[in-house]
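Next up: a single chain in C-alpha cells, the form predicted on its own.
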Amino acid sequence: MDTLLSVQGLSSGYRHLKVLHSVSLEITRGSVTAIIGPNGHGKSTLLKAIAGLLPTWTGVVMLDGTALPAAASERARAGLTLVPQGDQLFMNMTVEENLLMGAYVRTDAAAVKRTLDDVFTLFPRLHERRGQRANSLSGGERRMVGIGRGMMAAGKLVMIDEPSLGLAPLIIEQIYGALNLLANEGQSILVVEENPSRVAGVASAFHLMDGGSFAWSGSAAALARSSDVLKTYLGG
C-alpha cells in the first residue's frame, strides 16, 4: 500500500473544548475516503485540524512520509487541499475568479489554465456562468465553484466537507458524479458526510466518527453488512 496521509494519535478542538481524540487515520493514494457519522461528532473538526486550521494538541500529521509544518498555508503548500462547508466564496467576485483564488500557490500559469479548463469540462455551468459574481449563483453552483477551487490548487489530497449539505438531489447527483470522475483519474480523496448512501458508490473505505473518535472503520461492503453500525450510529 502507497501511504499519502498518516494521522497518528490527533487530538485537537477550540480552546478549552477537546473534540478530537487521539486520532489515527491512514490514507492510501489514489483512494476515496470517507468520514461518515452524525452531527456535532467532530467530523468537521477533523478536517480542519488536518488542514492546520485548529492546533494539534497531541500527535502527527504526515504527507508522503514527512511531518507536516503547524501552519494551514504550509500544508497548503504541500499538498493539502480544504474545500470548507458552506458556500465560503468571494461573493463579490466572479466565478473564475473565485477558481484563480484555488491556484495562488502555483507559479506555472500554462498549467493553471489546463487546471481551469478541466474544471470547466467537469462543471459545464461554471463555463457558462464564468463572468458572473459568486452572488449570483444558486447554492448547486457556488458547491461547483468551491470544489473547482480544491481542483485548481492541484493538491495531492482534496479533503471536502458534507458537499451535498442543503442541496436537492439532482444537484447532489451532479456533484458526486464529478467526484467520481476525479476518482477514477486518480484524485486522492477524503470526504465528509453524514449519509454513507451518498458515498457508497465512490469511497473505498470508511471511518464513523462518533464523540470525536473512530467507532467503525471498514470497506465499502463491510459497511453495507454491518447493519447494527447503520443502525446504531445513523438511524438506516
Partner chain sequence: MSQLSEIQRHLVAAVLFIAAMATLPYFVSERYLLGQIIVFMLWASVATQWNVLTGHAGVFSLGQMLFFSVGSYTVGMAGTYLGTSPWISMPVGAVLSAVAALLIGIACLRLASAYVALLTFAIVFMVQALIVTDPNCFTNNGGVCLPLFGGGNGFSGFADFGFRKLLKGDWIVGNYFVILASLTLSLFASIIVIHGRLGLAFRALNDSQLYAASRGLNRTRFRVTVFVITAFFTGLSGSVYAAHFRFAGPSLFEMPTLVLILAMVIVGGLRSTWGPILGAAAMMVLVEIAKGMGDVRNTAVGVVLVLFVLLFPKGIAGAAGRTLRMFRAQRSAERPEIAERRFDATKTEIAR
Contents of the next structure:
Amino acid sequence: MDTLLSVQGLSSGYRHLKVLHSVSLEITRGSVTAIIGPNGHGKSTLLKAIAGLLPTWTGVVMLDGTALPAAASERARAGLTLVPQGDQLFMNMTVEENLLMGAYVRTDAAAVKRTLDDVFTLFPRLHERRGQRANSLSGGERRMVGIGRGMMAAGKLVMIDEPSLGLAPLIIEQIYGALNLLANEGQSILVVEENPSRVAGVASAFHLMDGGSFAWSGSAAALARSSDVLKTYLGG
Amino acid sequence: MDAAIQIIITGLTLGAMYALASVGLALTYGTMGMFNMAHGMFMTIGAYASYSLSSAFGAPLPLALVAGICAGAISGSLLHLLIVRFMLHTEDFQTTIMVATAGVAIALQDLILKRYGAYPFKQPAQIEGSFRLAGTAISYQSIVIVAMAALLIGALAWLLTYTKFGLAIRATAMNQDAAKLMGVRTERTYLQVIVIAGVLASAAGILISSLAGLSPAMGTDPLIRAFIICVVAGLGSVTGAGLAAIMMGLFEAAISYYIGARFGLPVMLGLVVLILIFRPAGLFGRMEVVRS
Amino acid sequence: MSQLSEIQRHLVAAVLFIAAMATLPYFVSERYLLGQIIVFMLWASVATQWNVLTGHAGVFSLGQMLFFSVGSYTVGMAGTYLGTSPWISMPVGAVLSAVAALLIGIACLRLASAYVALLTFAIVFMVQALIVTDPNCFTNNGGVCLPLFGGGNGFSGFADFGFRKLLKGDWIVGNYFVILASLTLSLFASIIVIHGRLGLAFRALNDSQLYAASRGLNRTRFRVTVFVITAFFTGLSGSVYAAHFRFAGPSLFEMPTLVLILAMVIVGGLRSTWGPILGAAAMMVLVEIAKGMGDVRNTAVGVVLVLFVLLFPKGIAGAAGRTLRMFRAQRSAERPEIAERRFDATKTEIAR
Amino acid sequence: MDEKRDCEMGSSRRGFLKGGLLGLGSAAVLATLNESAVAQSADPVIVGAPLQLTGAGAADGIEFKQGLELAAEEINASGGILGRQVKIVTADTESGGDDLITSAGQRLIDRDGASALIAGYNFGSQTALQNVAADASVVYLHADTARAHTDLVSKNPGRYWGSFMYCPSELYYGFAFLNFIKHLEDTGQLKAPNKKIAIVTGPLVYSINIANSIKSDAAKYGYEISLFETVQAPTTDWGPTLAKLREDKPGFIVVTHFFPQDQAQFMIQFLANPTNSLVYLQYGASLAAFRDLAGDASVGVLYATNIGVLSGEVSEEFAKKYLGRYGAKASPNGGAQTYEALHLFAQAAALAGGVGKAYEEEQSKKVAARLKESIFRGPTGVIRFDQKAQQAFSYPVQTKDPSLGMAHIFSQIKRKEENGYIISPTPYETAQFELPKWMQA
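Starting from the form predicted on its own, produce the coordinates for the form predicted in complex with its partner chain.
Once more the chain from above appears, this time first in line as the rest of the complex follows.
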C-alpha cells in the first residue's frame, strides 16, 4: 500500500473553539476516500485544516512522506488541492481565468493547455461559457468551474468538499460522473459528503465523522455491512 | 469652441493626475481593505526624491523620474514590511490601519519639512512651452501629464489583465482564501500591491508637483480627492477609479467654467453623494463585493 | 440581573470619574493647563460618541466633525447675528446636529461601512469647500465682510457663557464646569446606550444578522437611531466648544482634527466603554510631551502613534483588559471561557 | 465710507503730535538705553512666538521664526532689554483654527513664562491671540493684516490695550490698487484697452476682503468689475478661469488668491495666450518662490504689499544680513516683519523701564503706552500706530508723509532672478513702471 497523505492526531478549530479532536487519517495513492457524517461535526473543518486554511493546533500532516509547511499556499504548491465548499470562485473573473488560476503554480504552458482541454472535454458547458464572468453562472456551472479549477492544479490529491450540496439531482449525476472519470484515471481524491449513498459507488474507503473525530472507519464492503451504525448517526 | 477645448484639456490634465493618484489607492483598498492615509506621502516622497536627484546631482530628467518612482516603491515596501504586515489580519484592521498610516504620514511630512523646509521648490521634471490647437494654447506639460498617466495606468491594466502576476493580485482581491488554495503567496501579493501603489502615487506626485511646486503638504489635497474618486468608482475598482478620475476632472473643469470655479469641487462632491445614495456600490463597483 | 449591575458598575465609575474631574480646578490654577483639560474633555466627549457609533453600532463615520461643527456654528451664528446667549443656542445646536444626522443617516446608513466612511467624509469636505470660498458678504460691518457662514475666518468674539463678568480672572473655571457637565451628559448617555437595550440590539445585530432579522430587528433603523443620538451629544460638545473659545470656523473640518480624534478612539480601544476617555487623555499627554520636545514634535507624535497601534491593536483598554483577564483567569479559569465558547458556537453554526 | 472716516480720524494731527518717539535703527537707541541701565534681573526676557511652523502657512511661519532669532541676537548683543537677555520661545499654531492658536499662546504665557507675544500672521478668526493677551495682560504684536483686528480693538480699547497690529489692514489694498492704476493711466504710463477689472480671489478672508474692497470702490475710480471669480486652493490648472478671462478681455486682471505656486501657474498658463491686460498678483508674487516657479512668466507682473522690505540703507542692510544668514531662498519680506516687531518691542520696553509679567498689567501697560507713542523705522518702513485701532498707518493712503506710515509699495518684476523693483510710492521707488511685454502699447 502506497500512502499518499497521512494525517496524525490533527486538532484544529476556530479562534477559541476546538472542532477537531486528534483526527488521524491515511489515504492511499490513486484511491478515493470519503468522509461522511452529519452537518456541523467538523468534516469541512478537517479539509480546511489539511489544506492549511485553518491552523494546526496539534498533529502532523504529511504528503508523500514529508511534513507539509503551515501556509495554505505552500501546501497547494506541494500538490494538495482543495475544492472548497460553496465553490469560492473568483467572481469577477471569467470562467477561463478561473481555470487558469487553478494552474497558477504550474509553469509548463503546454501541459496546462492540455489540462484545460481535458476540463473542457469533461465539462463541455464550461467551454461554451469560457468568456463569461463567474458571477453570471448557475449553481451547477459554478460547481463545474470549482472542480475544473481543482483539476487544473494537477495536484497529487484533490479534496472536494460536498460536491452535491444544493444542486439538482440531474446536475449531481453529472458531477459524480466526472468524479468517476477522474478516479478511473488514477487521481487520488478525498471527498466529503453528508450522505454516503452518493459516494458509495465511487469511494473505496470511508470515515464517519462525529463530534470532531472519526466514529467509524471502513472499506466500501464494510460500509454496506454497517448500515445500522450509520443510521444512528445520519438519522436515515 | 475655444472654451470647450480648454475645458477638455483642463479636464483631462486634472483627470490624469487624479487617476494616477487614486488607482493605487483603489488597488490597496480592493486587495487588502486598507485605507492608506500615507498614500499622499508617497506622492510627496516621489516628488521630492526626483527633485533632489536632479537638482543636487544634476541627474538627467528621465533618471530623476525613475529615481522618484523608485522612492515610491521603496516607501511602499517599507510601509508593508514594517507596519502593514503585522496588522493585516487583526480585528478592526480597517480602522486601526487608518490611524497607523496617518501616524506614518504625520511623521514623514514632518521629516520632509525639517529636511527641505516649507519653500515651494520648482520641480525640475517638466517640459516648458505650448502649442496651439484651433486657437487654444495647450502646454506640452499637459500632454506629458496625460501621456504619462495613460502609459502607467495602461501598463497596470495590462499587468492585471494579462499576466499571471496580475491574475494573482486580482484573485487575492476577490477571494483571499481561494487565492491561497491556488498556491498564491498572498502575503507577497500584498507587498506587491503596496509597491505598485507607491510607484503610481510617486509618479502622480512628480506630475502634480510639476504644476504645483513641491511642499511638504502637497499630498493632502490629492489624497482627499483620491479617496472621493475611489468612492465614485466603487471601492476597489481599479479601472473604475481611472475612468471616474477622468470624468471628475472633466466635470470639475466644466462646472468651473459654466457655474464658477468655486463650485467645481463642491458640486462634484454633491454629485458623488447623490450617486452613492442611488447607486450604493459606486458607478463601477459590484454589489456583492462590498455589501456588508 | 447581570445586565443591570453592569450598567450600574459603569455608572458608579462615571460618577467617581466626574467627581474627580470636578475637584481638579481646586488643585490646578494654571490657565493653560485648565485650558488643556477643557480641550481634553471636549475631545473625550466627541471620541466617546464616536466609539459608540463605530465600535458598537458598527457605523464607521468620518463625519463626526461635521456634527461638532453644526453645534459650533449654531452658537457662533446665533451669537453673531442675533446676539443670542450660548445658554439658549447650545441646546438648539445639539438638536440641529441631530437633525443633520437624521438626514444624512437616512440617506447613507444602508450602505456598507466603507462607503459610509467615505460618503460622510465627502459631505464634510463639500461643506467646508463651500464655506471657505464664499465671497458674498452677508453683513459688512465697518468693512469686515462676513459671509453667511463666516467664510474662512469663521465667527468669533460672540457672547460666551458670561463667566468673564461673573468670575473675572477665574472665568475659565466657570467654563470648566460647563464643559465638564457636557462631558458628563455625553458619558452617561454612552453608558446607557452601550449597556442598555440599544447596545444589546447591536450585539445581536453584530453577532448574527440572520438571528437579529428573525427577531424583527431592523439594522438600518438602529444605525440611524444611534447616528442621531451620538450626533446630538457631539453637537452639544461642539456648541460648548464654540462658547468656550468664542470661535466657530472651518478649521474644525480639517483633516488633522479628525485624525487626532480618531487616534484617541483607537489608542484608547475601540468598543471599550472607557477607551475613548483613556485615549483622549493619552493623546493629550503625548502631544503635550511632544510640544516640549520642540522641533521633533510631529515626528514623535507620528512615530508613537504607529508604535502604539502596532503593539496594542486593541488600545489601552484592550491591553488593560487582557492583563485583567489573565489575572482573573489565574484565579478561576472556568467561567469566561465557557461564555466565549458558547458565543463562538452560535457564530460558527450560523456561518454554516 | 466707514473705512475712509476711520483713516482720517486716525491720522488726525493730535494723534500724530502725541507720538514723539523716534527710532532711528533701534539697536543704537536700545544700546544707549542699556548703557545707563543696571541689569534688572539675571533671568532672560521670554518673548513668546505663536507661529504656524507646520501646515499650509509653514513657509511664512519659518521666516517669522528666523526674523525673531536674528533680532534677538542683535538685541542681546547690545545688552538685551535693560540688561536682561531676550529669549524667543516658539509654539506651533499648526496653521489651524482658534483652538490651536489660543492654546499655543496660552502655553507660551503659562508654561514658558512669556512676557509678551510676537507673531507674524496666523489663520483662524485672527482675534484669538488678542483675547489671550487681554486675559493675561501682556503685549501682543502681530501682522495679521486683518480688518478684524481694527474692529476688535477700536470697539473695546479697555480690554485690548496690549494688542498691536504693526501693519495696516488688508482693506487698504483696494483703494491703493485703484488709486495706483488710475495714476498710471492719468500719467499716460499705461493705456489700458478698457476700464474692465477682472478679479480672481481665493478661499481665505484676506483674499476675499481685498477682492471685495476693489469691487466696492471700482466705480468711484471709474472702473467696472467685469468678472469676479472665486477659486479653490490649490488651483493648479487655470484653464476654465483663463477661458473666461479670454472671453472677457479685461484691461486689468487682479488675482488676490495669494499662493505663490498657484499664481506661478496662472502666469505660465495665461502667457500661453495672453490678453491685453495688466496683471496684478496679491502677495505671492512678492516671494522668491513665485519667480522660481514661474520663471520668465514672472516678468512684468505687478504686486503690492503693505509690509515689505523697502529700498534704502536700513532695508538693504537687513536684506543682506538676512539672506546671508538664512540662504538665498529665504524671504526677507517675511523675516523683516517679526524682526522689526521684536526690535520695536525691545525699545519700547526699555523706555518703559522693563518688560511686564503676565497677569500683572501695570508694567505691560507702560510698555503698551510706549508702543503707542513709537515711530519706528524698520526694514519695511515706519511703524506708527493709529491710537484707536492700534494698527500701523498706511502711507500714502492714510498719511501723505512717508516718515509717518508704513509704505504700501507697488513693485514690478523686471528680471526673474531679482526681487521686484519698487515703482511706487515715492520716495521708495527704484524703477519706473514698464509696460509688460504681453501688452500692446
